[in-house]
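Consider the single chain below, provided in structure tokens and representing the form predicted alone.
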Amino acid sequence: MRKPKIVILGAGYGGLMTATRLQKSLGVNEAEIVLVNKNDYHYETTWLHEASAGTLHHDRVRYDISNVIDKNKVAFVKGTVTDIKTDEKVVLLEDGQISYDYLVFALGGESETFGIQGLKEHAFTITNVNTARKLRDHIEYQFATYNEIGNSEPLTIVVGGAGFTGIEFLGELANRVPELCKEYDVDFHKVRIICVEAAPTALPGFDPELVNYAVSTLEKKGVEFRIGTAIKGCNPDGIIVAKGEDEVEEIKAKTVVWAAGVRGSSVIEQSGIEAMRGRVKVNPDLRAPGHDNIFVIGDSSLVINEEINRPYPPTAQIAMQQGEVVAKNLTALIRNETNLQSFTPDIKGTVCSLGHDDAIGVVFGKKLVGKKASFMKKMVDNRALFMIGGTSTVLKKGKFNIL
């Protein structure tokens, strides 16, 4: 009798958490697991600012994936995911393609430009390690450059968006950018680090008192906020932004960094799953509407607070979380167990980074700043590296410089 086949697609948290607990669950006998992944390797998302600041190697972002599964149990195959043919029940790859009987959508988001002319083209992105080491490389590159050129413009690097990705790499980069200019010999006066944020607020949800802590912190590093401003446009030589009804203005900068939008996978909206912006509002036991065996977790998938009737934010606790569900859910079904389980968030706090010594959060209902919540933040990812690679994954890339 042929062994059903489960297909996970992604190896980000939500798509290497269902991997590692199904192969903890199901017996090689019960079922065919297999993993697809564009990279042989897992990369940490919440560190990318780090590596894209240069105050962390992109090697230590990443960990082998051939190091957390068990090659018995679960078969990885390396290949790009182009389309989804459901009635087919098969999953196309740019090199092949592969059946399944139940299938695990965790592909993970991608930037979201709204529409905004010359993004794409001429902004850098936080979004995988290659984006990461090219954005590093520019910065550097630019004050390497920078008494060369004789320029009498100011070294400047725009950061769209003041939401958690983009307040995270300006905590890295403040601290970054001292050591550039002694390591180049650029006057630190010449340098403008800009944020420029649509909303009225930096961190849009975030505890407005934690909120005033970062901003303040980072304005004392030297960046400039202009919250309540919208770019309108980007080109090779820096941003247009709105100012006033009718008027914009020009920011010029050598480096603009896109951090203010993520959507789902464009490759749920092409399979013909119901979608909004790449994201599926899934069934209370994570599958598709209409897909009784396709699960979506992670970026691309859309799960309402009912408290405030906003969809949680896609961030990786909840995609880990999602991931446990799910690997319970398949075990469920591959036992031909009727009764699914509902997923519902723990959200046991939030943190948000400000270099690697200083941070905001909310941590089982207290706010933490500075050390403390710093401290917190390395906890929490480390905790992230043991929940999936267990000791030895935290011992290889574990962040141990408490202070």
Second form
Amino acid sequence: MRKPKIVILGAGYGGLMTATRLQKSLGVNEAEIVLVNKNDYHYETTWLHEASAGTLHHDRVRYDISNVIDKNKVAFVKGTVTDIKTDEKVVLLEDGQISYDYLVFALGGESETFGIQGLKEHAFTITNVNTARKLRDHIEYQFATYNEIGNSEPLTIVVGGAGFTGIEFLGELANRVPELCKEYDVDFHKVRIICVEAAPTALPGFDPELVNYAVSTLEKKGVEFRIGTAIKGCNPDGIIVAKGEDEVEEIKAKTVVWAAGVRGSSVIEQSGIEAMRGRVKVNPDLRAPGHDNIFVIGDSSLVINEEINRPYPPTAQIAMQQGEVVAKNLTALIRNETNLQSFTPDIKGTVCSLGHDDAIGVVFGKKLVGKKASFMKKMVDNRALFMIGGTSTVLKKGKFNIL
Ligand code: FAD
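Hand over the structure of the form predicted in complex with flavin-adenine dinucleotide; the form predicted alone is what we had up.
Okay, now the whole complex, with that chain kicking things off.
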């Protein structure tokens, strides 16, 4: 009899967690498992702000998928997914196609620019290893050429968004800039780092005391905050922001980083699966409504926090927990069991780094700042490595500079 075929799309936190759990729970004869990913490596998306600022080499944030999958049980296909034909149970790749019986959609999120003119064309994003490397090189180039050009303008870097990604990137950047100034003989006072945020506060939803700590720490390192200010447009010379009711102001900057919005994968929209901005409001068992053989997890899924009737923010923490539940549910389906587990996020805490040596966070309900929070952040990072790749991956890639 033909074995049922499970195809997992994406080897990020959600997809790789599903694959590594399934290879433990299912026997070789029970199912054929295929994992598809654009690259033959996995990257720690939650470390990309470090690679983008140049405080951590991009090779440190990635590892080979072959190191963590059991090749006897999981076949890896390197390919870019372009569409899913749900009626035919086929996934289309740029150069081929794969049929499936069960599908796990875990292609992560994409940058959302909310239709702001010029952002897509002129702003950098922090979305994968290649965008991180491009941004790091661009920033370094600005410093390397600043004196040559004989600039009268300051060397300005604008970060759009003071949410989690924006603040974590600013923390790294604020540490990196003095090093770059020294390296390229640029006067520190000629450098401006400006963070523009449309919401009335940085880190909306975070404890206000911790937000104040983060903002004042970054300000002391030279970051200027423009909170409650909306970006209206972006061009090769910088950004346009709203000023008062009808006026606008231009902020000249050779580097604009957009870190303010995440949407689900465009492949979801292409496939016709019902979604809101690429995110599928999944059933409690994580299946897409109307598709009994398709699970959607990670940044392309939408799970409502019933307590506040709002979606949980997309996080690696949730993606990994969903991966564990999907592996259990698929194992049950393959064994013809009908009782599927419902997914409820178990939020253990949130830690936001402010560079390698400082952070803010709430862990198990306790507020933390400074070195303690920073230590906790590294433990969270190492835990993610351990959950997917075990001890050997922690030893190879873990963060041990904890003092
Ligand atoms: P991802 O981990 O992004 O993986 C998606 C995978 O799919 C990737 O391997 C990608 O290459 C692949 N892929 C994408 N499209 C295709 C395609 N068409 N074909 C083939 N392969 C494709 N969350 C936290 O919980 N804590 C944090 O501290 C935290 N910090 C963050 C810091 C930064 C700078 C950023 C950007 C995010 C942070 N997040 C954090 C959010 C977290 O990284 C995401 O929620 C998480 O990565 C989502 O996991 P995922 O499995 O859905 O997707």
